[in-house]
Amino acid sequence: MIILSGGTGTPKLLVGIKKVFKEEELNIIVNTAEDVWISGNLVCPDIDSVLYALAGVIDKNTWWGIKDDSFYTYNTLKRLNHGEPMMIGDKDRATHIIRSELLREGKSLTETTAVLARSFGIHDKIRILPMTDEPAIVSTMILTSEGELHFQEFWVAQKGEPDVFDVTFEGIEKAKPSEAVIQVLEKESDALVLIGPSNPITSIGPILALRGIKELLRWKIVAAISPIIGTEAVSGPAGKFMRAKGFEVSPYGVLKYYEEFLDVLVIDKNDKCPVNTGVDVLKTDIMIKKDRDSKRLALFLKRNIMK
C-alpha cells in the first residue's frame, strides 16, 4: 500500500494501519511543504508526526510533538530575546538537530528520515518517504486578510484566525519528487494508493502538485478518506482552505478535489455524496478519537478496499 500523508488525520489512521497491515506493505509519502528552518534546524512537522505516531510517542492531545515533552530550551531562548515561531519541545528538538546534522553531512532528506525511523524503533520495512529531497524548497503560502503568510505563521502564530483568500505552493515549479517516491509509484504497480484524512489542500495538495505525480496516480487504484464530516473539517483549517480554492466543504468537495484520479471515497456513515460520479463511495464511521477507532477504520479498509 502507498499512503499519501500530511499531519493529524493520517498519522491518527497510521496507528491502526500499523496493527492491521503487514509493515513491509507500507510506503508512506509525506508532505514537506510546511517544513521550515528554525534556530538553525529543519523542522518537518508532517514527517515528524508520522514518525512519532508509528513509534508510539506522539502527543495524542495535539497530534504533533512528543508526549510528556518539556520546553526548557524554548522558554530559555524566549527569555534571551530569541523568540521562535513554533513552540518546540526539548525531545522534539533533538529530532530536528539530528536531521539537520545529517543533512549538513550530505545525506538526503529521505536518508535522514530513514535514520530517524530506525532510531525511533520503527520497523525497517516501513518506508517513510518525504515527497521531495530538496529541503524546504516548497513553502505553503496563505493569502489572508493579514497579508501573505507562511502556513506555520498562519496556523501557529495567527492561530488560523485570518480570512483566507488563496493558497499557493511557492517553489513548487522548481521541486521534483524524490527518486524513492517515483520508484515506489512506478514499481508498486498493483499497490493501492490511499490518501489519508489529512487536509486536502495543504497536506495532500503539495504532493499532488509535484510534476508527474497526478499522471502516475491515474494508472493506479486510488482511495481517499474524507477529512470532512457534514460541512465541517474534522480538525484544522481544511474548510477555510477548500472554500478559498473554490471547493464545497463537504465529502463531495473532497471528491471533486481528487476526481481526476480517484476511484474510491470513504465518507462518514451519516453523510451523503452524489452518485454516478464515477467514484465508488463507501460509508463507515470515520471519526478517530481513540486507537481502537483507528484500528476499526483500518480493518474496514482492508475488508472493503483491499479485497
Given for the second form:
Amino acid sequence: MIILSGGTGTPKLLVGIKKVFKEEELNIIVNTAEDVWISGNLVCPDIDSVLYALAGVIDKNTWWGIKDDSFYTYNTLKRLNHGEPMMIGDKDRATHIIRSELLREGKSLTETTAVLARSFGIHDKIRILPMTDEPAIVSTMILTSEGELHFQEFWVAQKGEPDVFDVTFEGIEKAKPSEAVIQVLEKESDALVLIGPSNPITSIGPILALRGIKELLRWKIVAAISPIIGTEAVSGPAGKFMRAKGFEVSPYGVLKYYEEFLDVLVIDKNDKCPVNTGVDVLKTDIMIKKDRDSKRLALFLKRNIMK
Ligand code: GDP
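Starting from the form predicted alone above, please write out the structure of the form predicted in complex with ligand GDP.
Let's see the whole complex now, leading with the same chain.
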C-alpha cells in the first residue's frame, strides 16, 4: 500500500494502520511543502508527525511535536530577542538538529528520514518517503486579506484568521519527486494508493502537483478518506482553502478535488455524497479520537478496500 500523507489526520490513522497491516506493506509519501529552515535547522512538520506517530511518541493533544516536551530553548531564544515563527519543543528540536547535520554531510532528505526512523525504533520495513529530496524547495503561500503569507505565518502567527483568496506552491515547477517516490509508484504497480485524511489543498495538493504524479495515479486504484465531516474540516484550515480554490466544503468537494484519479472515497457514516460520480463511496465512522478509532478505521479499510 502507498499512503499519501500530510499532518494530523493521516498520522492519526497511521497509528491503526501500523497495527492492522504488515510493516513491509507500508510506503508513506509525505508532503514537504510546509518545510522551513528555523534557527539553522530544517523543520519538516509533516515528516515529523509521521515519525512521531509511528514511534508512539507524538503529542496526541495536538498531533504535532513530542509528548511531554519542554520549551526551554524556544523560551530562552525568545528572551534573547530571537523569536521563532513556531513553537519548537526541546526534544522535537533534537530531530531537526540531526536531520540538518545529516543534510549538511550530504545525505538526502530520504536518507535522513530513514536514519531518524531507525533512531526512533520504527520498523525498518516501513518506508517514509519525503515527496522530494530538495530541502524546502517548495513553499506553500497563502494569498490573504493581509497580503501573501507563508503557510506557517498564516496558520501559526496569524492563527488562520485572515480571509483566504488563493493558495500557491512557490517553487513547485522546479521540484522533482524523489527517486524513491517514483520507484514506489512505478514498481508497486498493483499497490493500492490511500490518500489519508489530510488537508487536500496544502498537504496532498503539493504531492499531486509534482511532475508526473497525477499521471502515475491514473493507472492505480486510489482510495481517499475524507478530512471533511459534514461541512467542516475536522481540524485546521482545509475548509478555508477548499473554498478559496472553488471547491465545496463537504465530502463531495473532496471527491471533486481528487476526481480525475479517485476510485473510492470513504466518508462519515452520517454524510451524503451524490452517486453516479464514477467513484465508489463507502461510509463508516471516520472521526479518530482514540487509538481504537484508528484501528477500527484501518480494519474497515483492510476489509472493504484491500479485499
Ligand atoms: P492542516 O492541519 O490543515 O495543515 O493539514 P494536515 O494535513 O496536517 O491535516 C489536517 C486534516 O486532517 C484536516 O483537514 C482535518 O480535517 C483532518 N483530520 C484531522 N483529524 C481527523 C479525524 O479524526 N478524522 C478525519 N476524517 N479527518 C481528520
